[in-house]
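Listed next as structure tokens is one chain, alone, in the form predicted on its own.
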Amino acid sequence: MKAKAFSFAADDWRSGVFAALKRQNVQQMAYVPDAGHASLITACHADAEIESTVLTTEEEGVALLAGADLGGQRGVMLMQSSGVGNCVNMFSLLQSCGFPFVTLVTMRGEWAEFNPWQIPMGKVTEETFKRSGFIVYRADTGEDAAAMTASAVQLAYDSNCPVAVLLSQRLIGAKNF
């Protein structure tokens, strides 16, 4: 059963993300619960015509997606970059089969971090994607956001490649829990 309808606040750059999935017809998302992508999230749950999965790990969004794909459905997995190294064995399949593939990622270990814990995963997210074949984009404003995740699902759905639009940890803003 779908949640109620859901409207962002004024200020949230995420309203700009999740049009651009729409547009793009993403009819699956995937993702480990993040503060970061709260908003997004509740807005897809929200939506009828986007079926949203909670996943237990990270690299299980790789799988969910490539079969999404292979049932004719785009799908894109929402994550934190703590769990990008949870994913690089499953990224081989990716790379293996062809399949497209669109992951946005809130970045953390940069910025005004306040968790020594995520800055080694935050200083080698970039290179850990283009290791693995990805397009990485890289989002520091709203607008990038938006416009880098439109360009992002066109990409890898017209071009059947993996691609990554890390979302900076100055734009998502400082955790201070």
Given for the second form:
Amino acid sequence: MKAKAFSFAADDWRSGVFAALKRQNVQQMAYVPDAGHASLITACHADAEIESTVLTTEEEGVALLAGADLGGQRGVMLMQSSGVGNCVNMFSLLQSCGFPFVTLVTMRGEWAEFNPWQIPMGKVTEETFKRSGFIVYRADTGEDAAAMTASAVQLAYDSNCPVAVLLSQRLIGAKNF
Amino acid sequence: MIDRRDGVAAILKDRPDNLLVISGLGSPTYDVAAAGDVAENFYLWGAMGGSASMGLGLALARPDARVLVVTGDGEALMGMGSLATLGAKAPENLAVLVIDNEAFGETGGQTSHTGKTTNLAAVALACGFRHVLTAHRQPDLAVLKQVMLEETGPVLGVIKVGSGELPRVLPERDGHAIRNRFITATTNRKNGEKT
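How about the form predicted together with its partner chain, since we already have the form predicted on its own?
Then the entire complex follows, led off by the chain already shown.
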């Protein structure tokens, strides 16, 4: 079931990220929601050519996109940094089989963070990805986020490797309570 | 009680050309390999808890195929949240088959949650699966096979099996080789259908 047509706010840099996903022919999107991804999630749900799947935990998305690759489709997972630790053993699937994989990660715990519980995972997010065999990009501007998303999909699917794009908390804006 | 090899073999006997199988780590992988080592099988040797999610991604990408995930009670329990995801997404071409020995058979036979209180068929039904069925005896397998291969998904079947260990049947365990073999075979088939 598809939602109504959606358009990004004029100043929302995520429209560039979405355009990059479309240009790179991404057909599956899996996510555990984050406020920083909200408009991108809505745009994917509204797109007739993208199958969007809400997950109960991030590790499902790793396996799901491996399955999508077996079926010949490109995918992306949207999550926040606190979800990265949930995936660690499932990342072994990517390395053991040479699956391509792309994830866009909204960072918490690094810039004007309100919630101290976000700090521990935020501090080790990049290192966790690297130790799990990922190539890691970090975007501090909307322009970077779009360009890095396009590059990440191309790199992952042309070279069969996992790539993470970290969207910095400075870019997203600290969460207000 | 059903013998697990007999149960899986009964479901996969004369399998249709469009059936793609993902097997969960441990005994389900050995059971599926024992029933016929074909390129349309993807064997997991790790990634515990991921088989049903992997089946979902494949089912969404290949609406022309029937996708069957064969897993055990231990893996299904670890990935129980994924049953909620499958129910919510409701892929019509996806079936999950749980070979339930009510034990962690690879690690010393410790009693699992299904040997105590958990009913995985009831869990799947509560998650929105369209049809669930539990086979306790050999004669139940014919109906189970029909549900697994033909009923509108998502469907989940449970085969209650004995907990004894069987001789291991070890297929390829290089993940790159398994992936390449699967993609090469199934992409050719898909292309073949188009021409």
